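Only one chain is given next, in structure tokens, and it is the form predicted on its own.
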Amino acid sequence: MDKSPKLRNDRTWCFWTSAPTSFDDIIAHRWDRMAYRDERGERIDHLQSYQYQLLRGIDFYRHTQAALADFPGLDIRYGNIQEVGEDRNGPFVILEGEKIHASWVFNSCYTPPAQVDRQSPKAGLLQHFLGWTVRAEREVFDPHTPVLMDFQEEQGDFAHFYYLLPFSRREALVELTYFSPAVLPKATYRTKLEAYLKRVYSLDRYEQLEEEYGVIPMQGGPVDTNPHPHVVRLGTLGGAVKPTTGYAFLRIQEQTRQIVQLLEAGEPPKLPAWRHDRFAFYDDLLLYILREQGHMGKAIFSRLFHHNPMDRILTFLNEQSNLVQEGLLFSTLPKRPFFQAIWALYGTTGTKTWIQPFPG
């Protein structure tokens, strides 16, 4: 392996979509099929209604800055934000020591924790990952087929898997992702990534081009309380992350569209509270299982991907499925852990009971 210094990527966003987006001209990579792997083998499925896309952060920022340049009255300020709040003069931001008031403040400043607060009534899990963009000496990757999940590795107490996006036959992004209450030392991810590339792709030597690291909260709703009536939380801070997948990019775009529509209509740009619909219920069940029986994650995903077409799964994860599609999907999953989760969450009272501090 080439130990030369790594270039750190700002960020990449991946999402699947069946419709055009505002960023079609700057999408870096597109794929029309996806793979899932575990001990039962590899399943490759062609996407009928969707396309999996990758957008690089640097392209997104350049695109956005170019669009903002058309508005000469817009003042863009950069710096360290010390506080966001509200006083008698209205909502404010303290930027580099300067207190700036406005009619509305939109706040997306989220700092990921190293572990969930076990005393918090909203304690859940973290999705944490570390990935490398590598260039191999040999042609070992299939450039047409991303690996959404590779669960071949022994799981232990918490679910984890490898994720691979191929850019060519020699270049790919490979990541290790965990669902657990606390992050790992970065050396642990790196050691396991080296072993994975050697075990699965027989790679001893490769050039490491970039490294990316992330921590995403896995919980329903906003990640903190918001006592300020004129401060609107966005993105991760505002609960735009899909709790059980960590995908958020298109959900944030929809959140932004709703705010623009409200402002144009002369209405307060306050987004509705997190939806407590059936998809929130489904998310609650899976999060409970991943937290309390993390080893079951692999069995659930295995049944899900080996017995359902990829389009059905992606439609469900996009929260666009109907009850018939959901019934077909649920019929393929192991029943016992979900019934246990329903009993633990709702019991005989009909109310959610699982949002409690972690035991011990």
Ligand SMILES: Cc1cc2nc3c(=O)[nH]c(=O)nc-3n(C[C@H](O)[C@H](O)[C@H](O)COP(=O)(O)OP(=O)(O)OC[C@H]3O[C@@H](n4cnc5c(N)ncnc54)[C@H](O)[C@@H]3O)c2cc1C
Second form
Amino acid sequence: MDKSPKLRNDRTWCFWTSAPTSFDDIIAHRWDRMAYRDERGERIDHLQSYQYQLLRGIDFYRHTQAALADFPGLDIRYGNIQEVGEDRNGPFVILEGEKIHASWVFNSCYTPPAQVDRQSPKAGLLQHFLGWTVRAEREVFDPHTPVLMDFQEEQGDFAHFYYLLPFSRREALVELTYFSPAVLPKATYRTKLEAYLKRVYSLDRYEQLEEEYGVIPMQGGPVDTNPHPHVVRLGTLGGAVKPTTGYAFLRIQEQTRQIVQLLEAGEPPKLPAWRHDRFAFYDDLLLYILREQGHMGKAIFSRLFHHNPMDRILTFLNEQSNLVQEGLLFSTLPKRPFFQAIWALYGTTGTKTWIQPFPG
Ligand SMILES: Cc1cc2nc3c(=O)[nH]c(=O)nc-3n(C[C@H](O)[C@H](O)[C@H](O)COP(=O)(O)OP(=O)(O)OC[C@H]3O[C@@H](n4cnc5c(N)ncnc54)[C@H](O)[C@@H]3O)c2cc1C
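With the form predicted on its own already on screen, would you show the form predicted in complex with this ligand?
To see the whole picture, the full complex is given below, headed by that same chain.
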């Protein structure tokens, strides 16, 4: 039975880019500046090479549906997938009880867990957040300057910060984000958001236009070795999320582009399961610190943002920096937690063993 989904604006995607993307026509907001805040003050940087862009979920869904409508041979089916697997007739999905075989199956079905195993540092962390789009009674926001991280709040065991995307002087999306092993009751994020809007923007009265809630896995590779040779995992399930930031949108576009290229060349559309490079190593260290010494997160981000130009940070987070840029950036960070992380992860066995693959 087909169930056409009712399209709704369930998320906003933001990314920084120095080049055009396929979504230039439907970008809702663009910013050329970015701010970071903590008790040391606010740092605002003009972006030199990048633009921070916002794509609304609803615009993306409509855009892709319209693009798919141009392919008349396409049969789109909606429903619950009970199984993805492979037998001697090839890969298959079981959709609402019906088994459908194909030459290749591309699987991006992912449901985030509510918590990871607290006892096992191998299980990584979750990035979980809840945000509101608000219309304030007064003009309080700077429409030119999104706040990437506001760390002014006292930290507990795990790093958390506020994120603010201003759409006008009165409208903004404001989110509370945690890096921790378990999600919180939704009421907790809401209470804290209310307090934040009052404390920082002196706002008692505002209209709540939309609410966004999300959980993103923060987990280094390798992604689960796929038992089915003709099933290709995509997106979050395919390890496209950068584990320390949760940013995935442009990485998913790149993953998809490479798969299309392979298909067009008549080659198996399989990508390497995970990157084994220095950026994976950097991510492992930061993830370890955020997990084992979460209170250090604020100190690290504070040094990072107060002592480096935003472009250098964004290039690094895009994994496009060179060793010189990385050396400059690392020289500004507290050394001790990173050496402790290296020792904990590599000191005894010489191999990184603490990160588990995704669940099947
Ligand atoms: C609220 C939110 C905001 C985000 N914002 C950003 C951002 O600003 N920038 C950025 O770079 N990244 C962001 N991300 C991370 C990432 O870009 C998104 O999660 C992105 O949507 C991942 O795409 P995906 O296709 O892998 O997974 P999803 O978009 O999560 O799609 C997986 C789909 O599989 C479906 N599914 C699961 N199981 C089944 C089943 N059994 N049968 C049928 N369907 C099933 C789910 O319902 C879901 O629709 C955000 C994530 C969230 C959750």
